[in-house]
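Take a look at this single chain, the form predicted on its own, given in structure tokens.
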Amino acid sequence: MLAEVLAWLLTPATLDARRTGHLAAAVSLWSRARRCRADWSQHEARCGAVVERAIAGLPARRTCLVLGSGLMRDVSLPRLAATFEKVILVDIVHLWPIRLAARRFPNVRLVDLDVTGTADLLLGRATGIADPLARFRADPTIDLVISANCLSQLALTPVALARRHGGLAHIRFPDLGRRIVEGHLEALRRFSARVCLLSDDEGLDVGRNGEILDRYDLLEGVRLPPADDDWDWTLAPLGEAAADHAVVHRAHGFADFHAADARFRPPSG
């Protein structure tokens, strides 16, 4: 409890990122990944082989754009490092963990920023949804783009926040929470270049005995094509969430998103 306190008083973080959550929902995060740094071992690995795949055969390795970054635990930052030119780490919020990593790096650099576009709306300041990412679109050394197992967790946020106060975004945008996915996928899309994406699409909560106890969807209804690699996460061991069950997600990695996605939509006519 001390530690989680300590980063949320020290953390450098935006007035916006403490004013709508997410600089605890970063500390809680933080807290859960040291207690289970077991449980989420073969899930980092595994995240790990896919980025490999996504760099392999890259024409060329100018700069990495990381969204959701998060701590890096599941994308090797020295390794991206060694790799590319520049590695810009994009989230709206850097605990000092990853600042202290980063500064390791000369060619690493931080972005503080909302890759949802709704906190100028969650705190009255638009009226509609924003496009943060337009400005890495238009630089053309972007050679890779890696969505970080933070899709699902993109909706989590603004939806409770809107939610608990009401306000023109909770009235316009009733669906706020698949705009959101659906708003970060078109997104990556719109880049011309590679895109991994790494994401987490279900819950299960599973008993003492393996029983399914429930499942639940948590991309707000939105489907992801079929991925190069599937499996299972155990987010929380029986005992971190919940006395009776664990919480396990179901996890994909996609080398190569554009490619993936245009088999699974495919041009119309």
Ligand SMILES: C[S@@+](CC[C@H](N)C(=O)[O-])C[C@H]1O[C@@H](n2cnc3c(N)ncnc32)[C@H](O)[C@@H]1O
Contents of the next structure:
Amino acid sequence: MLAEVLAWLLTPATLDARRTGHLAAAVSLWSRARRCRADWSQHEARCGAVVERAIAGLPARRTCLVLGSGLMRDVSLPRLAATFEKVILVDIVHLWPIRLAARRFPNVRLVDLDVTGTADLLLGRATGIADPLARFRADPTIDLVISANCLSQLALTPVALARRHGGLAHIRFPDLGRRIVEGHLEALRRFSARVCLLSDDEGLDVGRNGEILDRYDLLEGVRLPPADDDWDWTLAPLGEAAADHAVVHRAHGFADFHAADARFRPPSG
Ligand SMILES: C[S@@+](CC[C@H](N)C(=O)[O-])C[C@H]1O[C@@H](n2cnc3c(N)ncnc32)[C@H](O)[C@@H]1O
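Switching conditions: you have the form predicted on its own, so give me the form predicted together with the ligand.
Complete assembly follows, chain above in first position.
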């Protein structure tokens, strides 16, 4: 608990990330990741294998952009730094462990950014949703974009904030959560670079004897195409989030999201 309070106080996060609750969410995730290290290791290895497949077919390896980079547990920072001329890590919050790790690599840059473009709307400074990834799409040196297990997280804080405070966001965008998830996928589609998508889409509460007690959608009703690899991620073993059940997420890896998407949604006409 003390470590969490210190992390919250000492992380050089933006005022927005503090006000929206993103910093608190990142600290709590960091804490859980440490407690559930063993349970998450298989998930992280599967993510790493998907990223390797994405890298393998690349014609050039100039810049790699990682969205939702967090602590870079599911994607290897040393591997990316050694493979690409430049690596850009984008997250709404960068806690100290990743700040220190990034300092070892002169070609790694951290960018604090809300990839949903909803922060201004939620904080009453804008009436619409921005397109914060436009500047990266304009960078012709980006050869690989990795969306690193952030898709199911993106709507959580904005939807909770909009519900709690009402206001313009709630009135103008009653479907804010779905818009955010669809918006991120649409933003990925608009990159001409290869896109590697790592995401969970369904949560399961699993009882002591393996029985499924509950299942819930994590993507606001948005469906993903069939993936290159699918696995179960034990997000919270028995006793971590609840005494009577474990929380397991269905996770998916797309080494080439454009290709998977084209197979799922063939062009019309
Ligand atoms: C499940 S974590 C995955 C983190 C990371 N890939 C790792 O291995 O540590 C989801 C990440 O999405 C980030 N995130 C959530 N909302 C965001 C937003 N609006 N903009 C940018 N990043 C966001 C969180 O800060 C968190 O680092």
